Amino acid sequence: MNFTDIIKAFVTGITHSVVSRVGAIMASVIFPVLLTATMLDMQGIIHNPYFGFVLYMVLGPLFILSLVLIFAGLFFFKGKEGVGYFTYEYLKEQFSAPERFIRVRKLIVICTALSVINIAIIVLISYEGYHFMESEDFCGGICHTAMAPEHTAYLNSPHSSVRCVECHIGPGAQWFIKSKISGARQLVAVALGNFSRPIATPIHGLRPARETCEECHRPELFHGEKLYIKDKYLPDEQNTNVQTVLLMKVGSGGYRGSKANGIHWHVAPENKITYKHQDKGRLEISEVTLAKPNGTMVDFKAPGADEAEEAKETGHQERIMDCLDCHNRPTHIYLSPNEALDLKLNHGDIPLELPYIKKQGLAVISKDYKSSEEAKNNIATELRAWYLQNYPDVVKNNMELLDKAIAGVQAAYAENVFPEMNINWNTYTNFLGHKNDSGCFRCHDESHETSSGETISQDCDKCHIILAEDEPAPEVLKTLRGSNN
């Protein structure tokens, strides 16, 4: 036996098993594309989720299955010639033999060798695959429809440099399998269509917020006040600038040695606080328990509270308070009408030069429209439509200045709200803050009340000093950055 008879014996074997034949041609034909790819890839020259998707999530798995395929119809479904070396019957008749071992020492040789390339480019892809299926364009780009909003608020939030893994998944084998067992399940339902809109807040399925926010953030370090700036624009004429200066009191969970004070006491070791709400998104808190660092506990109950655990109308749920119970959205963050122009102001995106910009920018905005593009046209024809008649000099002369801000009031929309997915301006509650009645107020409302009649304060001061309050030019401001212009 030469190897000449060897690579005769692997021919004749794959010719005469129509399941190798079908291996065979699928290894021919993927192998050069997927090498190819794998190089272009890691070489980082084409930028497109797809690309990724189809290399490791088709290509590299149909790779792997022309393999199988090969040697299952070798050694399984020969046909009725069968191949002579390649049978289990003839290795245990060499083997079986020391003498006649030297025989198949190139059998031997040539399927290690197949062996070792085949295994090298399975690993290849499967490393690369898990790289690839751990990327913000596999979480963020491959199910474009339903994650376009999450994936867009993410770019633009102040985490957008932390991978979605960080979060999502972690560290630990745990959370890995419960991911992908998960993510199996979302991508079924986005293939078949019948995923929810919009996506709800996975609340329930993250990991705990103590072994994520706190791999980045230590509590126990925080320490100080924070001077808190936040600009807003008048819809006047002049789109006024009025600024909002704030001392917030961040406090921290305990400092060298020192008490724990401010915003995060409440994430203090020895504060421990828990809570029942009574819906899923944690809006409705009807009880509040503080466990004191000497033993003793603290219940302050919302009017109606017992009454309504006792005949079990809403199955209240306890939860240990963390980060995510004020921070329940730290990347995927949404913002209002106002907000969103104001944003787009401030960093020049829409010219303050143009008259009642604000104004009119929040008039189109705030609309109901069934589409991103019927959204995007109406917003630059109802512009256009107005400046031609009231400022018809801008539109004559300044048309560049125009064409900015209609560009800026259309992101200001397309990066907060997509009709696609039944995501307005009010879908998403962001606990940060007392708006509308939430955040803050769930719980420091002066009506979650102790059995001796202790409340839960409302004080304002206890988290934040107000310097000044939409004021054009704060005075503070000019002392404090010792200007007097």
Given for the second form:
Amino acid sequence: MNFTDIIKAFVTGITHSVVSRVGAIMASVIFPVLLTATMLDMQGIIHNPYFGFVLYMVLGPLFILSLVLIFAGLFFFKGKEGVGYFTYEYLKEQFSAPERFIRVRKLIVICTALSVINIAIIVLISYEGYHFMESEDFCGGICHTAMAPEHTAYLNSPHSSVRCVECHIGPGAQWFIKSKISGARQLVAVALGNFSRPIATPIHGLRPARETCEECHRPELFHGEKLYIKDKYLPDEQNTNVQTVLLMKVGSGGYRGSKANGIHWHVAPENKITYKHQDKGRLEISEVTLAKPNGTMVDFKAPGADEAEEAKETGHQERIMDCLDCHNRPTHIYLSPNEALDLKLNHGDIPLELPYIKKQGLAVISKDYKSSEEAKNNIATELRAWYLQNYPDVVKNNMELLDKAIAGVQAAYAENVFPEMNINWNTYTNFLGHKNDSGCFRCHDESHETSSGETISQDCDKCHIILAEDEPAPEVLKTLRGSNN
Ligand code: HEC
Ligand code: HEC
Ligand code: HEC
Ligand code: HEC
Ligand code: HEC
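Could you output the structure for the form predicted together with heme C, given that the previous block was the form predicted alone?
Full assembly next; the chain just shown is listed first.
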């Protein structure tokens, strides 16, 4: 047997077995496509979530299947001699006689070479496929309608360059596998269109925040107080800019002798806070327990907590307080109508020169719309009609001003409201602060009491010092900037 004979035997083996033949045809069709597509993807030439999906979730597995078919065919197919080509008997016969072994050496070389190439390709596909499954494209792009709200809010957040998996899965194989199992179920739900709208929160089975957030953030190293300046606009003719200035007691979880203090005192290792809540949304807190470093337990109970405990109402659950009890919206931040417009006005996406735009914008985005399309059209027609009637001179001479304002108001709506997912203003609660939702005041309400009458403080200076509230040009900022303007 010489080299060509071996190739012939190999090819004959394949052609004689139906299974191998199917595998070989599949492999030769898929291989060039797969290789080219993987190269294009690695170079970042094609950037489309469906491209990655077809490549890694469909073509990749099919290619591996085709290789399996080829070898399965060769293994089970019996040639003229009634011996399978790659069976144990066949190989034993070839290996036992030295002169035969010299001949099969070439066969081994071919097989090894082919295997090395195949393994290299499979490793490449798996590596790229793994990264694809970890990408924001896969999480946010494939499940278009289902993830549109989270994806949109994420893109406008401070975490827009942190990949979804960093918070939702985190490091380690255990959570990766867990997520793929629940991911498969979710993929089916998306394909069948029977996922819940909106997706209910709080999410259960989310990895404990301290294992994910603390990969990047170290609350024990935070310190001191931080100045927060919030720009707002009044609903008057000039859309007057006012500012709220807070000195936020961000504090620290305590580190190397510095004591835990301020807001991040809750997450210091020595303070363990658990709480019981009666509702799914964790808004109705009946009891808060603080385990102090010296081992004493302090129990703050809401009025009626004991009766609720006895009744063991459905949904009653206990939870250890962590980052998410305040930062439940670190990246999927949905704003209120007021905040959404203030942000657009502040960025100049809505021109401040247009009289009453804050007021008119607010009126038109606060309405209920059945679809994003309807909202978009209605915002445009209503604003156009109102300005042509009330400020014809302003807009007729400067149509771009109105067009820009309309686009800005439409964006303020589209970035926060998703009628297709039944997400309206304030569908999702935000625990940080106490403005639109009870937030910190779920516990800090002076009505959770210990048996000796201590309460969880609502003292306005406990968490922040209010330096200015809704003031045009606050004095404190002038002082800080050392100027009079
Ligand atoms: C900075 C961390 C972080 C990143 C990055 C992140 N998420 Fe989330 N996400 C969360 C947290 C925390 C919650 C839980 C909210 C709750 O339980 O109340 C959440 C909730 C969700 C929900 C449930 C619905 C909702 O709005 O609360 C979906 C869906 C979701 N995330 C998808 C995504 C997708 C898709 C991406 C990437 C485009 C992503 N997440 C990126 C932290 C993150
Ligand atoms: C992979 C790293 C990473 C992870 C994981 C992560 N973050 Fe962040 N986070 C960042 C970065 C980077 C910034 C700073 C963004 C900036 O300053 O523009 C940030 C900013 C923040 C801020 C400040 C936001 C602001 O308005 O300035 C908060 C609060 C925060 N993260 C909370 C969280 C919470 C809670 C989690 C866990 C659910 C989390 N982060 C997980 C990287 C991460
Ligand atoms: C008791 C509520 C609470 C808890 C618990 C909490 N935070 Fe915060 N955190 C805040 C508040 C309030 C602020 C300041 C206001 C803001 O960022 O809008 C803040 C600020 C931050 C910032 C920005 C700090 C800066 O200096 O800009 C980061 C990052 C952060 N928190 C991460 C975390 C992480 C990670 C955890 C969990 C280990 C955590 N926080 C637990 C309430 C909390
Ligand atoms: C699950 C209940 C709970 C929630 C929610 C909660 N806290 Fe607390 N907090 C406590 C308890 C209990 C104490 C200790 C009693 C006290 O000091 O009044 C405390 C104490 C504090 C302290 C004083 C820490 C110190 O130095 O002694 C600050 C500041 C604080 N909380 C800020 C906040 C902020 C800001 C939020 C919302 C973003 C918040 N808390 C949400 C339970 C809670
Ligand atoms: C347990 C902590 C805590 C207590 C007590 C507290 N606040 Fe706050 N407050 C916050 C946090 C946190 C924010 C910032 C939320 C954010 O970043 O949006 C805030 C924001 C504010 C703002 C700015 C809101 C805005 O964006 O316009 C005002 C005004 C305010 N608080 C007033 C008060 C007053 C008045 C009291 C006393 C009755 C009080 N707060 C008590 C935690 C607290």
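Between two forms, the rigid core is the largest collection of C-alphas that superpose within 1.5 Å. Numbering follows the first chain given and starts at 1. Please read all numbers here as calculations on a predicted model, not as lab measurements.
Chemist: Core-aligned, is the CA shift for residue 68 between the two forms 2 angstroms or more?
Modeler: The answer is yes, as the C-alpha of residue 68 shifts between the two forms by 2 Å or more after core alignment.
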